[in-house]
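Single chain ahead, by itself, as structure tokens, in the form predicted on its own.
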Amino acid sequence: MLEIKNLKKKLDNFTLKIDNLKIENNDYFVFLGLSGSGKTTLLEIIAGFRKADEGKLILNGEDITKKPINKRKIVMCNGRYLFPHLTVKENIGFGIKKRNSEKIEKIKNTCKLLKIEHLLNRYPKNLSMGEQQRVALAMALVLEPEIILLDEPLNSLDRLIHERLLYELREIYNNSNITFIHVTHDFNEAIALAKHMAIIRNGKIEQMGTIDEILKKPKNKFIAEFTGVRNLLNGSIREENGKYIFSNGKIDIHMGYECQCGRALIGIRPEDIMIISHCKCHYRNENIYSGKIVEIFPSSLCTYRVILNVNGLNLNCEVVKCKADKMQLKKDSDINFCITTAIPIKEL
């Protein structure tokens, strides 16, 4: 377990401040946040490249706050910092203290895992960014650390290489007993990899938990927007016959669970709005509405973003392309839709 206790580091615009954070052994923990939020600085402090102004780092019960970098059993992985004068094979084997035969075998097995055997005699300048990241990961794995730190490892990669390396990271993690701590600004990347994550803003953790916990119970408006909530509605919640209903004068939404009555901010994710056929009887849902398509446009290779209007209120939803094409959805079409889930958002 890695424990971060009462850590403070003064930066240019704010102070990085982590009061008490525990990262369990063999976790894949993601720090997620906008650029300049303090994520990389925190990673550098964990690695030992920077010193905190205050606080402690405890690894498996041992205080490593003042330990030198090479004694921490923590490795920072970054493809931008390979030794340019060494071949890939020499880079990977640089920190191994095993006998020569064991060293060669370890390099061979790691390169096979990462599919970089064909790169062993090349120099870093002759590698693509994706290949550099693989080599850096191999350098980290052969050292058998307790923790591997990844600082935006998939940033600036083209889409195909990004997807391939994302898959390989999952495979490597699943087949190891190593704790991974990963920094990114990409929420989709975090969803694909993280067991737990912390969202950082201006040096402070806004919310921490599993992906499911953060998606279902965003702590505030910033978290909701950052994690993909595109419909934020101000209004009030009332109770009627044991049911809790949100209303803002344009739409009434049955919340489906017990809520606090009074003024409220709720969120609806685009994927939680479902366009349905004109036959409503197949949907046992109290939140069914009639509206009009204001705009429709591709949002990815396989989905459309559809903007719906109901009683003057615009809502964003996401529709799979094959379904949209089958239903012949287009601008100004009259449609029926249902809201499957609405989440309360608590402001700090």
Contents of the next structure:
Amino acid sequence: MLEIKNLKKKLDNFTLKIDNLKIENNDYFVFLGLSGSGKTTLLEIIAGFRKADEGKLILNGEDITKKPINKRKIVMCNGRYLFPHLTVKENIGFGIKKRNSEKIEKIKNTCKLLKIEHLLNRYPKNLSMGEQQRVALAMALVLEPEIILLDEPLNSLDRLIHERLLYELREIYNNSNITFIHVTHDFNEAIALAKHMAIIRNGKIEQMGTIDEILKKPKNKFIAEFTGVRNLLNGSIREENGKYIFSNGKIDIHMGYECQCGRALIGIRPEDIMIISHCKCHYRNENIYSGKIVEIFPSSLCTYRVILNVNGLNLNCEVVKCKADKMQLKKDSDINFCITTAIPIKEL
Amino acid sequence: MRDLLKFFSLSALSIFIILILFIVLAIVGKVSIGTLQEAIFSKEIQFAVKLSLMTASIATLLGAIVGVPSAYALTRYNFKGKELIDSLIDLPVILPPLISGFALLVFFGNTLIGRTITENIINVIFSPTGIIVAQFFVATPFIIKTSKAVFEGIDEKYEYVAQSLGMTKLKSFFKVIIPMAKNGILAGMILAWARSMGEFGATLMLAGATKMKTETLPIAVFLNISIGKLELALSVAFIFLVVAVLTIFSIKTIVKIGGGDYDKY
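Following the display of the form predicted on its own, present the structure of the form predicted together with the partner chain.
So here's everything in the complex, that chain up top.
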């Protein structure tokens, strides 16, 4: 287990401060944050590339705060830093201290796992970004370290390679006993890979937990927005016959679970708003409304973003393309929709 | 004129190349085959060629041994007086070689440390060792400056990644940084070697101009001019030119072959 205790690092106008963080062995931990939030600095402190001003790093009970980089059993994996004067084979074998035959065998097996056998004699400058990341991963995996650190490994890859490498990374993690600590600004990447994650803002961890915990209970407005909540509503929650209802004067939403009454900020994800057919009675949802489509446009290869208006309130909704086509959704048409989940963000 | 920048830059280049060619031709045109033969087979000139090649190469190697780590220290570490040290390194380049040589002479002849070295360890004054010391003094800054520029261009993270893969700091320096900086360091060494080959003022002051003892090629040119053997001096200058061009060309070719594919990264 990696423990980070009262860590502090001051850089020009910015301070990274991590009070207490525990990363279990064999976890896939993702640090998620915007550029400049301090996530890479934290990763570099864990790797030993930077020294913290205060605090301790403890790996499996041993204090590694002042341990040299090469004694930490923590490997930084970054495709941007392959050694340009070495071939792929030499890069992968760079850290192996075993006999030659064992070394070759190890390189061979790892390359097979990452599907890079055909690249062994090439130099890094002749590799694509995706291939460079794979080689970097191979360099780390052959050493079987305690922890592999990944600094935005899927950044600037084209969509297809991004998806493929994401899937491979998950496969590798599932088949290994290594702890992965991954830094990214891409929430979708974090969802696909993380067992646990921490969202960093301005050098501080805003929220930490499993994906489910963060998705269901975002601690504040920033996390809600960062994790995909596009509809934020200010209003108040009241109790009526054991039911908790949010209201902001334009819309009433049954929360479906116990909430604290009073002023509240709630969030609704675009995918939690469902456009339904004209007949309301098919749905046993209390949150069914009638509204108008204000705007509709493609938001990805297979989805449309639909902006709905109900009583003057605009709501963002995501609709699968085939469904939207089937329902012939278009601007200014009247529709019915239901809200499946609304999450309380904070009581005001 | 559609491309003014191209016109001006190519014109500037042409003017300078023409100047170099005129100077080379001035030497080549005045050299007769007879005096050239005389110079090539002269024991004195053969000695001067050998001495120049040997002293310049030793001075360059010593310069690299001292200069490359110095450049690394200046690039990677922060210490008090770093700026001042960085400026001091330029001193041997800025100072006229004659003054550098005179300062070296005073140091080795008139100070306690210098005299102790000269009397007990190695005789520097008016000896071939003096030539190496003088050349080392004036040429090492070239290695430091070029190596520093290359080290500055190499992201420190390469070293960290190497250490993260299990290398010690020293091993990461030799296995990653030196190979990555190889071409830049060699470029600095070529400059230092060329500077050493042409070194005259400092050598004259520290090692003297003794025939067949401290007679490098520039000293040979000087000695022949001073006794009025102008044609022989021109032939020596021509030999100097050929040796220098051939050596630099050979080194560049070797570096190109050795550099392989990766050096275009």
